[in-house]
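The chain below stands alone and is given in structure tokens; this is the form predicted on its own.
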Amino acid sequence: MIEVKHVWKKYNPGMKNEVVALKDISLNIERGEFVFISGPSGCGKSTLMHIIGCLDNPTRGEVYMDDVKVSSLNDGELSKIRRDKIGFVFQAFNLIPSLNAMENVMLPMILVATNKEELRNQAKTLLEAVGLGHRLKHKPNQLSGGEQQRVTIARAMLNDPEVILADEPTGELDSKTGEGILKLLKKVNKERGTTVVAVSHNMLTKKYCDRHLKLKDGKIVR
């Protein structure tokens, strides 16, 4: 489903403060896989995630999704790929404080949805699926960290994405709550056939993944 071919990422290329974040990365991710990417801080994990998720472009190399060369698309085309194919789960949750759980889930599709009532029903169904059917009207400050992360997973599932990209999804959570989030991602992976790519320091993720890749100094070392 995803192919990364000889990708390099440099920040401030050619300058004294040049930073090489990724060095000749190549990998394939199959449809329906749960891939775990680990490594120390600063090794390039999040940079790789952003490039796979069409949030950033490589300095050199190619990225394909469903045989489409996304690394050569323009901003509008990349936005459509992100909207139609990818769900994002971030460590910081990125929920809007003034919106309740249901409104936060609906937000990414609210401008393009033709049937708002159907969208509302979708959001309700997804929140029920992640165990938050009793928290639909609660705002983020009324939810625990684990509940907020469940809202972000429901939001990521709203467009029925082909792939969910999770960047440190357990980073702000205690170990028990973090494992609950990993179980939920695995459930989405198995029951919906959604490809999941998770970048994390949490080695418990190995228990739930199909494949574990390790990054060090911008390279895949395992």
Second form
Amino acid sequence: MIEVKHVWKKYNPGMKNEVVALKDISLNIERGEFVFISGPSGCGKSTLMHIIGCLDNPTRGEVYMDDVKVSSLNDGELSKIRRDKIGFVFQAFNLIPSLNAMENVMLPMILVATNKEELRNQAKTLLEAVGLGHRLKHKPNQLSGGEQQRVTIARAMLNDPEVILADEPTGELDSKTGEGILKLLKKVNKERGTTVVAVSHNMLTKKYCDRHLKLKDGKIVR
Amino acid sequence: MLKIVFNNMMRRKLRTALATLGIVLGVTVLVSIVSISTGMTQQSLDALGKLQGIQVIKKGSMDPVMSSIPIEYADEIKSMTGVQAVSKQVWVWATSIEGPSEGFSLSSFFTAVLGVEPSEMGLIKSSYSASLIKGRQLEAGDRYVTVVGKDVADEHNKRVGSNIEINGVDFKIVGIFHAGSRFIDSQMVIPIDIAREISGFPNDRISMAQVEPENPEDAQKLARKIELRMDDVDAKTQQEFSEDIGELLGTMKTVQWLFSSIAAIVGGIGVMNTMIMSVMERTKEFGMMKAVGWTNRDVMKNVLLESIVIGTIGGVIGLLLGFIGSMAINTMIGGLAMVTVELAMESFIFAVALGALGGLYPAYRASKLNPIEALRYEG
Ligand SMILES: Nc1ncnc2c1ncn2[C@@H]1O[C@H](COP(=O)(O)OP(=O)(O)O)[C@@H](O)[C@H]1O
Ligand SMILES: [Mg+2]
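Condition change, the form predicted on its own to the form predicted together with its partner chain:
Now the full complex is given, and it begins with the chain already shown.
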């Protein structure tokens, strides 16, 4: 489903401060897989996630989403892919502070949805699914870290995406809450068949993943 | 989308208020200035329409009140061919009507006392006799009597038969005229001897000679002939006054334009500043909106909408304040400022456009934000 072919990523190429973040990465992610990526800080995990998530272009190499060459798409098409096929969950919970939980979940579709009532219902169902049925109208600052992360997972699930990309989803959480989030991701992966790619330092993730990739200095070492 | 916009505005109430204030200020200034100048224009045009004949005053004086010419000029003009009649007039400042006015009042500023020769008034076309609504004209032999404009009568609650005190002297009102122009309706007409008596204006001089040409079409030519003959006077016809006023209006337009530009700059910069700060502060939010599928255009529209909302709110408040301001001016100095529907619409559009313009650059910046930069966790 997602094919990464010989991807290189250089920051500030040709300059003194050039950083080679990814070195010839090739990777196939199958539909319904739960992939766990670990590695020391600075080894290129986030960079890889951004490239898979169509947020950034590789310096060399190609990424294919459902056999579509990502580098051939324009800004609008990339936005649409991010909206419909990809769900992001980041370490910093990344919610809009002025919107409540429901509205945050609706955010990706809030401008384009023709049926707002249906969208609202979807958001509600998703929040219930992540165990936040009782926090629909709460603003992010009224929610705990774990709850906020559940809201971002609900948001990531909104368009029933093919893949959820989670970059250190438990990084800000205590281990118990963190495990709750991992369980939730696993549940989504199992019940909906959504592909999950999770970057984490949290070795508990191993317990839930189908495949564990280790990254070091921009290379996959296993 | 609007909800996001409003939420953001509420989140930074003070800053939004400041940006709105910029627009409010701009629109208020605009509305007050334009309403006054519209009102003034209207008044001057009304007055001009009522002007008759040729006015002969001392060369270079701005107003008959400041003019003084030899009385012989009146007879000399009368003897010229093409002249039907001449009215000698002595204009006096109304320094006190019904007691000295307290503080500055523009209505008393406009008020002038005209001394005329009652016997001559019948001979010339005058806006006073033409618009008499009550009572009678001055007649030969009248002494301490006056015919007053409606604005004067209204302001001091007078009717025909009432007494009115002008510069410390009691006069009896025998007639009231209403020409429909603020400038004319604030005047009071008294016999010329009495005008001299209360002002000490010399017997051998007059302020102004009003000349009635035999043929109105020749007014212009006649005016030039008068100026040629007496080289220390200005002889102005209605048309020439129009030209003068046209010039004045031109100046007013420039001033208006100047103020509007200042208002625009203040308002626009206020909005731009607020929006740039707001965009920078929300770098992460915009990055995330893009990450979840918002297009650059969506983000741009969102920011633009916010600044347009600020412009709209500012416009409404500014219009309201400007309106209240011009009403205040009106109660202070009487019926001068005019807020027309066009002015209201124009300034409202002006405010919305300011909001949009001020938001353009910040919106562009927001749309160009790199989502990765925005999302990079710095913690
Ligand atoms: N925008 C950037 N400009 C320059 N260097 C960058 C940029 N983003 C990441 N890097 C560098 O690329 C390397 C990989 O970063 P990243 O993918 O964030 O690593 P990880 O997520 O594994 O900690 C690091 O050395 C980092 O400093
Ligand atoms: Mg990282």
